[in-house]
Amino acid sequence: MTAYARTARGRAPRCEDGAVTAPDQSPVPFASPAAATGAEFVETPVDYDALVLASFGGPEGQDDVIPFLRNVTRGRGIPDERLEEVAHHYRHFGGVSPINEQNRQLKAALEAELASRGIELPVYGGNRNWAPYLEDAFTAAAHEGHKTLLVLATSAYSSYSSDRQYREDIARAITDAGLEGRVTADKVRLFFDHPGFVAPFQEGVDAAVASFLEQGIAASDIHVLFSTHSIPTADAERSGPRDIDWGEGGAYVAQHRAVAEHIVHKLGAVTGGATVPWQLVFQSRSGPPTQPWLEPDINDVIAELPAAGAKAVVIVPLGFVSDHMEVLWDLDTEAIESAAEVGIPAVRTQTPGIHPAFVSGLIDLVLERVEGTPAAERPHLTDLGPWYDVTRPGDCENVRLGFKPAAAGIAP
């Protein structure tokens, strides 16, 4: 198990019959009247009338490209010369991030997976950074008379752009669209250590190795590198809640090393027992050479196996949801190609999609919240899950930019 358990100190008081007690603290804003108290989770049913799915959003054409990174980069004042010099992605696959077409994919597998269940609870659709944005979103459900909505986020792990940026755009977008006093909007925990979440990756690692290893490549040659998104360190150091000790990178280092070591610990009874040489690598990186962020940089790590022994990789994109833009350039082409450049055979493994494990423990994540589940009883396969209902005092603050309001979490 990992070493980076959640104490104590990190939970809210608890009664001696083990329900959570409200912190000494002013309501949460934005929040439903159960999760405004700020407890760490809200083991209270809430009635919730709409679901929101939000994600990043991203240009569908050529004309798309250079607008779509001026949201993405807006307050930086970065001209849109330097803005073309990393479009070249999306100019590469036709100006298409198909980002949209996979949440649209995953908002129909969400409803279905509602239907089945017998459970009546729309689903709205929007990003932080293109068509149809989250204003528009929260505009259709109010629109529709649904005034207590809950966010489903398509984002598992604990940093300022995949979490309190998200709040940040929750908050923006009900006060921009006029609705605040109006709507309420709660936040679906993040997911990095949900069975549903983990079942694809494992899937994709148990049958990547056994090919290798039905190839005669032994167990001790085939290297694995869980991949995800670099991020300034400084981002890294303030990601999950300020009172507990992360260790290096913060929680978001230690989420992806938890969820990877089950993993590999899973991968036994693939291999017989016999251990698979692993490693946390990062990608995307794109700050300033001055700016430290995240490393091992893949590609570095990549050129590198030969020297150590390796005979074959697999390339599991452990901090993704789909096969986004960063999945498709820089692994499926450019770290393949690092690969290649070796003499090393690489796999990459597949990420959640629309797999049924994935859609399904989404929908459990959900009815959660609309249960209110305790948390003694929610699934998790990290010792640092489950993670909390509402976002507690600091975490993923924005060093370059600071606190702005956010909903689903308490204030700073």
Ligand SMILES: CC1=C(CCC(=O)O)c2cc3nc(cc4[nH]c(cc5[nH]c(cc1n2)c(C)c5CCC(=O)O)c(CCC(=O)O)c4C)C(CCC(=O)O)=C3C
Given for the second form:
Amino acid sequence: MTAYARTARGRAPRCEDGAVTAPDQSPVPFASPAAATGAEFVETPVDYDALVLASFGGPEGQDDVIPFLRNVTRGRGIPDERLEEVAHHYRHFGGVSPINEQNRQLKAALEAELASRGIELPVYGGNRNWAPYLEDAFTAAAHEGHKTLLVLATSAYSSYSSDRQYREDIARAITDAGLEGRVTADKVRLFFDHPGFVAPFQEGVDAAVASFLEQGIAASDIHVLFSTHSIPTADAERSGPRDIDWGEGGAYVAQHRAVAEHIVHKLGAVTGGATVPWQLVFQSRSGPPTQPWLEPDINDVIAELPAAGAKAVVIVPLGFVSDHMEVLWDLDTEAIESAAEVGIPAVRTQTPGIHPAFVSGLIDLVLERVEGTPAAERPHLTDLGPWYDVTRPGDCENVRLGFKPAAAGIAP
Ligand SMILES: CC1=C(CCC(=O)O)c2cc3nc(cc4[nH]c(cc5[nH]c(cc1n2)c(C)c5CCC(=O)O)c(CCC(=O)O)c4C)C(CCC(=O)O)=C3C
Ligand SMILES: [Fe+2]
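Starting from the form predicted alone above, please write out the structure of the form predicted together with the named molecule.
So here's everything in the complex, that chain up top.
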């Protein structure tokens, strides 16, 4: 396949960190060859009979922590002593991750939204790494007679950890549950630039910047740090369709930059057009020090803020769907501490969580697949969207862990 029109036209305007470019205001015709062939978009209606909300999962008490971490690192032979080192965030919070409760709330909110629109679609919840597992969700759905399932994963951007690993685990769960050939599972497209996902971030950034302005701090002294999960650079380079040049950091970084640029551009309404300095930063690095991961680390950037003349910092958890451990520990604990050390007032803005715009946007995304909405009509706030319904073989693959069968993609 040749390069996409969206690449030839130029992706979302790229700019150096700290500068703000005016995004192209002209309406962008949807010209992707994929849209023309329908190859990567499912534009015919599908009569799904259940929705599966798929998430990461987390421990519910101290005794769960090591078994949970064994699940997360399965297949990599990491000894328990080493796992205990990464367990400290969970130990600190009584062994309880907030993520399961957040997913229960999101599931209830999705059910309420479906009911309010008069749509009958049962919702099942299952996790990749903790109970209820994906396998439990598929088993329960099949037990109640559902066969054509749509999976909604709580992960917005494209990379091995946030897309393909879900699809691999879906395939494995269907096999482990003995449901091969009895159920099918499709997956809702990645939603990094869907208006429902972006709205809560925009709201948070607008409010935080407005409040610093009210305190008499100039826009040019308010630094906005868009933070996301660092991943190995090798994963980042393979995070999108391979026939497109995404630039350094692959599709994963390009998607985050495009959304950040959109938010900063809209922020002009709050600052009276004045620009704020901003940057994409990374957090929650793990893995051996010899393995390169995306940089700079948020704490290193915060340490340099006084030298850059910053008087305030707004921390935007752009890569995260809810206030799970990465947000509570790495941002609310560590990054806020880093800001206190250099004496700069800091605000961490909200995650989408169960914000009404997000919940309603997720149901819109589900209905796109139920109704087979043409790609050209699907909401997206950046030039990179709308993202594809089906991922092609090789996209987001993990070269370290090797090939595994995955659901909801195009067969090799
Ligand atoms: C991109 C990304 C997201 C965002 C997208 C999404 O939301 O899916 C995410 C989310 C999450 N990650 C989580 C937890 C963990 N991630 C780990 C390890 C890793 N994550 C990675 C990437 C990501 N992770 C990577 C490249 C590794 C190294 C593994 C390797 O080398 O291949 C480890 C192992 C220990 C360690 O290595 O630190 C844990 C415990 C939780 C649950 C939090 C809670 O409990 O509230 C959530 C939502
Ligand atoms: Fe993670």
